[in-house]
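To begin, one chain is listed below as structure tokens, in the form predicted on its own.
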Amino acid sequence: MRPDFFQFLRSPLLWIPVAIAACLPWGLSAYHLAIGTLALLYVSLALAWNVVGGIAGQISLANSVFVGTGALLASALYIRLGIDMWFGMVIAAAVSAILGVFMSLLDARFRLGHLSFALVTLAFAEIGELVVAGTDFLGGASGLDLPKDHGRFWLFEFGGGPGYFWAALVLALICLVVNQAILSSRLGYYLRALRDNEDAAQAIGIELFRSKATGMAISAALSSVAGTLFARYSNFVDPTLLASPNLTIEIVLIATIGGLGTPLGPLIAALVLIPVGEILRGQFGGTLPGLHFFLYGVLIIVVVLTSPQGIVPRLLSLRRRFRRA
């Protein structure tokens, strides 16, 4: 691990905003904690994704199955046999690293192009969706209810808008610094190695399939416990919502728009699009439906044309380029 990993710790610039948004449940109303405790599980899922995504320069299409896997299957577990909510995500988490080795198996297997392993993943995601909603246990097309939330922590409940506040803020923590520290290990040199060039990677003695399939079971790990958290904070289950390819397109325009590979990029995107996207969803969704997709829409075009990289890689490079001056 790099000097400029445990830097990044010990920077007040990490722990200052933390601090601030650890203290924001006594100010905020309950309809805007809501509104920051999403952002927040989105920061954790972009995150998630910039693994594989930005990182490792993996086009996967595949996200709404480990957060399926997630919201779905440690609910199941929870409901249907009793076993507690902290112990189904773990097995959740670990069912969707082997999804998501297996998806890099394919890859490696069949050296599969970027657009190749984009569509072969959303059609993983498409039959991830109709299974959930072909199969009972995780509660079919309509989906599962939990129990009422009584406050007690050891069987994964907050205890409210605060409690889920701060959990999401600690995941979305703890989601930032696995970027930063992949960026800073020898993994992340790797990564970067094979999004660049994969043959002259290999050449140099790195091995596609297992960098591969480490980022890509670290991304589904996170996004899955994502997914836990997300299933009990609803307390609703929807799979048209968790399982969908809609919400992997959406942490990808998020991701996008942001700037790929930096940990900054998605979390920024996320602070700022989903709590715009909320509101203009509750001031308009009754007569302008889908108006914060259109602005993502439009946000994807103007980065594209202006800053191909991303708003946070722009910023920085404009930054690099005044202190020259």
Given for the second form:
Amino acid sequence: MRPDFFQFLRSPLLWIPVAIAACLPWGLSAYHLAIGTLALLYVSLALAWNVVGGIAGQISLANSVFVGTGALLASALYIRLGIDMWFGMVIAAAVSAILGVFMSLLDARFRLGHLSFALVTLAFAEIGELVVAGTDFLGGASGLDLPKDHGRFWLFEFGGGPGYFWAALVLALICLVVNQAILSSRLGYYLRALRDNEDAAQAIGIELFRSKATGMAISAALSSVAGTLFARYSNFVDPTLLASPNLTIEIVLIATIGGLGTPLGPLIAALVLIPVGEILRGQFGGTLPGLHFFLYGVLIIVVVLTSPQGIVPRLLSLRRRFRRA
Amino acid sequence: MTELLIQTVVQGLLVGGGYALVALSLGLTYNVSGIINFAHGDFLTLAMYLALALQTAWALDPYVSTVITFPLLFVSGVALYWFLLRPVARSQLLMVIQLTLGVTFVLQNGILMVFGGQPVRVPSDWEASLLILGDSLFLRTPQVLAFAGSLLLALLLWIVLDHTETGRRIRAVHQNPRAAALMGIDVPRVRTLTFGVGIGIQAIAGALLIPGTPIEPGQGFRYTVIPLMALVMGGLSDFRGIYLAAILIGVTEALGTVFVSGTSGMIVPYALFVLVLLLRPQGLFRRA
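Right, the form predicted on its own is done; let's see the coordinates for the form predicted in complex with the partner chain.
Below is the entire complex, every chain and molecule, led by the chain shown above.
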């Protein structure tokens, strides 16, 4: 672990925004707090994806599987077998990690580069949706209803808006720290070396499968935990929302618009785009459903064409140039 | 039992023919441009909704309206390649994939905003028509037409690629774009036009698949994934392999749906895909 990681942990640039965010539940209306919670959940999802998509440079299209596993498996274990959702969360995260490693294994066998990985994960996303729809234990196509939240923390109940906002904040913070930790550790260097030149990286002794599988397992477990929290927060698990490939594409697009590789891009993009999308949905949801997705699509096309490194790194480099001038 | 089996296999063959059509056009665009277009299936959706609009406006049968939808999709394919993909074609493959995912969102939600999200059927004169072979084999005429259409198109593609000057240019661009450019072939032009044709074929595929199939804005993804699987299983640039793989997916899907209970039957083709990747990563019909 490089020393700059500990610098990052001590930095006021990290803790001041977190402290301000933690005070938000006292200042926001319930509606805006809900949007904030959603934005923080997407921050976690985008950062979890960034481990594989940004740092390792592989387009993973299976994150909906992990989110769905976290949401559906943990909920089903709680409802059907009475297993505490904290424990269910850990089980689901472990299952997701194993699935992720299996996908890496397939990818390592079938070496077509980025294309094969995108395909393998995409096939899994489709399989995941079908498995969920066909399994009664997981609620089938109609989803799962969770019992009422009584604020019992030991049962993974956070008791209403502010509680879930803080839980989502903690999770987003964990994802951010994990991203930063990977970036300043051996694994981060391995993954970036593999991303930039797979053959050269292997030639100097970096193990392809082990590095990629580790990254994938971390990404999968974090996505899964976000799924569990999302399920408990919304009290209802909607399989068409959580287990469908559309969720993955949304995460991928948000992370890419922000800028891949560094945690800052996906973080800021999710914090900006989700509230804008939600407000647009609130305004136009009845007359123009899908408008916010349409705009995401247009935005990503513009970003790829004009600043492929993403908006946040672009703004940072503009600022540097401005200072120098 | 055997009757059901035969009926199912034939049904699967016919559905597979439809997949093959989409897979071949995807293969054509991939091989010439090196770009996997994740919005490919959404252009099929677009073609189907255009057919729906034409049917509502002027009562045109989807088969007839191909005369209008083909040029429209050809132009949109040309525009897609020229304005969006060509500028980024040299940058990272990741970025290109992201861009086509963006196009997916634009098309899907554009269609959603215009036509609404309810699944609709496009009425067609052929919809209910059946062909009866022997005394127990029932075939839906539109599916037979779709299968015949896909065979015809595959044949046409083969003739054009293997036996004409245009085909020689396209293959040259596929095999070695640099050398092709040195031989005086206008590579961007060939790529753009091929992309146009590849997307244009979706208009034909759409017309052939429409009768009896409900359409909805979000279906495009499925029509990208299945042809992509066929593409990979077939070995990427082997058009016969792609065709056979698409048929195989159709048959396994039909068998799975009939003989495995519930929606889990639909998993069978995906399981087959994962199996093929594990055992024959170079493609089903290719020698290693």
